[in-house]
Every structure is written in structure tokens, then in C-alpha cells.
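Next up is one chain by itself, shown in C-alpha cells, the form predicted alone.
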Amino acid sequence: MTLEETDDQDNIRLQKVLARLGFGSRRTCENMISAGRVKVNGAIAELGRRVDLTKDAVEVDNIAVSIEPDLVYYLVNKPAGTLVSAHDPEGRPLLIDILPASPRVFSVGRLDYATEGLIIFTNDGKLAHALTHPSSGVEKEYLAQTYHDPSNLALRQLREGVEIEPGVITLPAKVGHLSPCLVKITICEGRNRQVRRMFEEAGYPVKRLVRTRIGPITDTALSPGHWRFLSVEEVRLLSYASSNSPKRAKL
């Protein structure tokens, strides 16, 4: 038997897997599998390895890799006054109708009716757990427009924490004052209407909220209610952002 004969469809060579993820040209596959930094299953792999598609979990340098067939990643730039959710019983837009019906996609995460910007659909929901689970710390930046200038006091706030309800005070924020009523604000957290919330406890109500990126990905080239495909590599870089956050990494 040689690493040349044909594959099955849920029975294929590891490196071919790789190779197809990105990873690089075959040969440099067989050599990070002969290197020891590929696993499957949790052990070590050995070059010839063959993996089934539907059951098998592989990792690369401890990074689960998704290797299910049809899984798909779009990215959306989500207009204000759509909603993501699947239906709504008041016949609002929803976002999901701008994308192609089939394969059924879901959102990671959540932006509310008012709010702007970058978000992901896809089926693969072990990428998404890792994306919205509270250990993954994977980075959110959004540009927010407030009604009046925040003073240097809310914006100290807003970098140290707020207490959005009652023994709930956000994380510590990175906050940029870019202009008169303009903040650029990173968080790591994902709590429901979170940046707004935070805005309104520190006494500045937010006009309009723009997610611009989430962890590795962003694209000021993709127009409101627009979406594409996210690369392989993208897929890959958001793979490695939930896994190795500081926050994450702290647990």
C-alpha cells in the first residue's frame, strides 16, 4: 500500500486533508505530520494516517482543525434595522434571507436590531462554540457614535470596567478616542447589547454602533448587506484566535 492510492470519500489520507485546508503543498503536510504536530483523535499521528471526514478530530500544533465536509463560512457587514435571528413574528428583515438557503447556516454570536457590522454565519458549530464560548476572548472592536463627547472620566470607565446590572462589571476595555463623539472600543466578552450598555452606565448613550472586526477578521471592502466567503486561512487564523486568547489562557 503506498501514500499514491486513491481515496473514499470518508476515508482519506491526512496530509491530503491538510493540504486542502492550507496547510501547504502535500509534501510540507507529510512533514508536519512526520514532525509530530498533527493529531488525531488526541494521539499523535503517523504519515499514512487516514481520517474520516464525519467522525475524526484532528489538531495541528494543538489547534482543532475542522475537516467536516460541506462546511461553509460567510462573512456578513449586517445593515442597521435587520435582525439576526432565523424568524420574527412582526416580519422585520432578517439577515439570513440575504444569504443562499442551503446549507442552513447560523450566526456566531449576536448584533442587535440597531447595531452595524461584521458578523459570521456558518454550520460548523465547533468553530462557533469556540468563537461565543465565555473562555475564548476572542477579540471584538466596534466604532461607536454617542450623542455628546465623552469626558476623560467615562472613557477611564469604560477601560476599566463598567457595571452593566447589578454585581456584573465588564471586562477591561480597550478605548480609543478617535474625534468629537467618536470612540473606537475593543472588548472580549460577548454579554447581550454589552457596548451599548456599557456607553449608557458610563452616561453616554451611543447614536451608532459598528462592529469593524472580530478577532483576526475584518473587511473594509464589504458593503452593508453584503457577505463572502471567509478563506481558508481566515477560518484557520479564527481557529487559532479562540484557542489561544489571554483569557483563555489564564483558565
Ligand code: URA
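Computed from a predicted model, the values in this text were never measured in an experiment. Positions refer to the first chain, counted from 1. For the two forms, the rigid core is made up of the largest set of C-alpha atoms that agree within 1.5 Å on superposition. Compared with the form predicted in complex with this ligand:
- Put the two forms on the same core and the Cα of Val17 is off by 2 Å or more between the two forms.
- Once both forms are overlaid on the rigid core, the distance between the two CA positions of Leu47 between the two forms is 2 angstroms or more.
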Contents of the next structure:
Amino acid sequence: MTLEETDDQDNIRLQKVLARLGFGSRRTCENMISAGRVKVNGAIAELGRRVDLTKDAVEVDNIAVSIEPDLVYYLVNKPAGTLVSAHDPEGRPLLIDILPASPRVFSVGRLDYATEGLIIFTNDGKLAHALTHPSSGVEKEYLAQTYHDPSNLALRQLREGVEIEPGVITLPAKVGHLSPCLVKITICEGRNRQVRRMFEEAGYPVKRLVRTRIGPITDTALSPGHWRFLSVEEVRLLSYASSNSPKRAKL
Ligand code: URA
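Mind sharing the form predicted in complex with this ligand? What's above is the form predicted alone.
To see the whole picture, the full complex is given below, headed by that same chain.
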């Protein structure tokens, strides 16, 4: 934070607050303020307005913005060959190293070293717990490329449930055969290496696996190795999804 942005610890320019919360770039947020879409304590905010995060009530389009200045939510597109872990004795690349060092965040769930795609990092333990709890049932969507084109029987097994370890049968999944050797699979559990193990059990090991959606969160414009803040609306939707998902993919 620079002197231009803050007079003291408590008063921060509104556009910076909104940008931090994921409403867009600083310029976009300035435009929102100029357009009269932002209110502070019930009054339309002027550009240049500073807010005290502990006292002022901020609304965008008449919807209250919950300001938790200490909480951050990053959406990351994990490239293959990176580790979702805080340390690695083998010195492999850590995904967390592409994120700001402060505040310290942790991943919401995991992706394997070879798996690519969307993963959330946050310091919001409550939301992370809600999303990863076995009862949350939040959908996770993957694109799985296989070495051989899966048979209809294999696709049915994936859809209906596969015994991935003795006594553990996966819940029904949504499975779409997009093209030869390319399957979209949506699961609502988060067992270790679940998708790879499901395909292995069905007889069609996965060559490449990419997570393309976490509940309501998707982003086809985010390149591998890049991250962005989740918007307030996305955090709200995630929180809603974690408490309202049926415990199976919608078939
Ligand atoms: N399923 C897998 O097999 N690997 C992942 O990384 C995520 C889901």
C-alpha cells in the first residue's frame, strides 16, 4: 500500500477496497463509483472517497459488500508438474510460490502433481472446511483424456459408481463422452486421486486430467500458472454451494 492510497491504516480509497474484493481492476472500480453504483453508509460515494473498513457499510448496486479485509480468495490455474503443498523435500515446483507471500494461504483440497486446472487458495478456514467436508457435495468437473476410447460399459460404470478400493464405491457421477478419448466427468466427492482411480478401475487410465469447475466457479480465460482474486459474488456463491449441494452430481 502506498501513501497515495491511504492516509492511515483505517482509511483506504474505496476503489482499492473494491478491487481487492474482486470487483475488477482499480480503473473498473473507479468507473463503478463514478457511475453512482457504490454507496457508503447509504449515500452514493464520490470518487476519491476513503472508507474505514471497521466502520463503513459499503454497497454495490444496493447489495451490501461484506468487508473482511483479512480474508483473501485466489483462483489458481495449476499447471501440470507443480505440487499443491507448502514444502517438498524433493524440491519440486510448489504452486503456492506463484501467490503473494502474505497473507499466508492454504489450498482448498488438492490436485495431483500431474493434474492441471482450477484450485482455490484462501486463508478463510471456515469456507475451506465447508467446501472440503465430505458432506459438502460441491461438484468438481474434470476433463479426462484417456489413452483409449472408453467403452459404453466403462462410461456406465463411471456414471453409476466404481469400487476404487475395497468397500469404497464412488457416488453417481455425471459423465459426458465429448469425443474419442475425451470425457467430461463431474463428481461431488474429493477422494485421493479419485478420478484417476475411477478410470483405472473402469479399464481406461487417464493420460491428462484438467479440473474445469469447482461448484459455481469456472474460468476459461485464466492461463495455466496464473491466478486471480475471486469476486465477492463468487465467494458468496461458493459459500452457498457448500451448504446447499445435494450429495451427488446432478444427473
Ligand atoms: N482426481 C484425481 O485423480 N486427481 C486429482 O488431482 C483430482 C481429482
